[in-house]
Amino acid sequence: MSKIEEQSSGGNQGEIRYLTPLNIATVSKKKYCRFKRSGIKYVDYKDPDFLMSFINDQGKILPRRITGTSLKYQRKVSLAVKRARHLALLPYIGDLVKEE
């Protein structure tokens, strides 16, 4: 093949083409750790409506790549939670813990 039949034919090999255009504004804000952020050295276990923000609807513990906390808040996150279930200050199971 010469160099014209590559060039019509292929184009830039290279170059990486979409059927839509990217949508920039999905990209989200870095996650930062709250914790790390307000100086917070201890995760109190008797606090409930500020666990609340560690569970989702279900009841279950979020990952720190969803709620951006650090891994050593999170453990500290996680036993609390477990505390505050077992002095029934949160459920363990939950249908639609979060109702408004």
Second form
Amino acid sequence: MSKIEEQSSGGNQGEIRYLTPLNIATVSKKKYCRFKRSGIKYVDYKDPDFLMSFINDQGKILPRRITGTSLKYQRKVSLAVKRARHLALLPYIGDLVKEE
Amino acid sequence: MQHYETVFILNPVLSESQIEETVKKYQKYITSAKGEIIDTENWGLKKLAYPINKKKSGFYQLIEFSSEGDIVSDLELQFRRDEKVLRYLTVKLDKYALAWSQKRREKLKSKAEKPSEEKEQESQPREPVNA
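To complete the pair, please output the form predicted in complex with its partner chain; the form predicted alone was given just before.
The complete assembly is shown below, putting the previous chain first.
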């Protein structure tokens, strides 16, 4: 951060000087719980396409720190994924699950 | 009274009449045990995400019903004894799930009624491209 400010203010110490501040996102976008935001109260296990967004390529359930889901709905998501797996709507294990 | 939803997968080797028969059998069982069938959905032949009993596809059938809780164990016992059923899952529906399933039913209904209109709308923008 300090370096960028020096560069943007045109300090002579750096070899490369920029007239405009570099376009680097210093503040990352805040993650949010999509269930809370869009008001979904029930996670349906019958919709594998929707649940696809909560599993990775191997078919594992993604952690909350990546999807941003709140704890309340993460529990429901994991239950729904497990139900979908039981009904062979989602695989238990797999390679490149999402590309199929 | 509780609301339940059960999904089961039938053997893909069965003929269509056999499938209808088995589905009716389970529906009859629910109604005979003083349950009330709210909705049935036939998802048709679907590919399984992984093989079950060396089968790669199966007929999915969904039945939503309301009944006393004690019939669920009997129903699942019948599923377990039935060789035609590959998998089954019975879930209790809470108030959010009920609202969701009602919405889903309405969506499916409107989809079933409107396919002709949608097709017309699709074909209109395509015509000038062809001309």
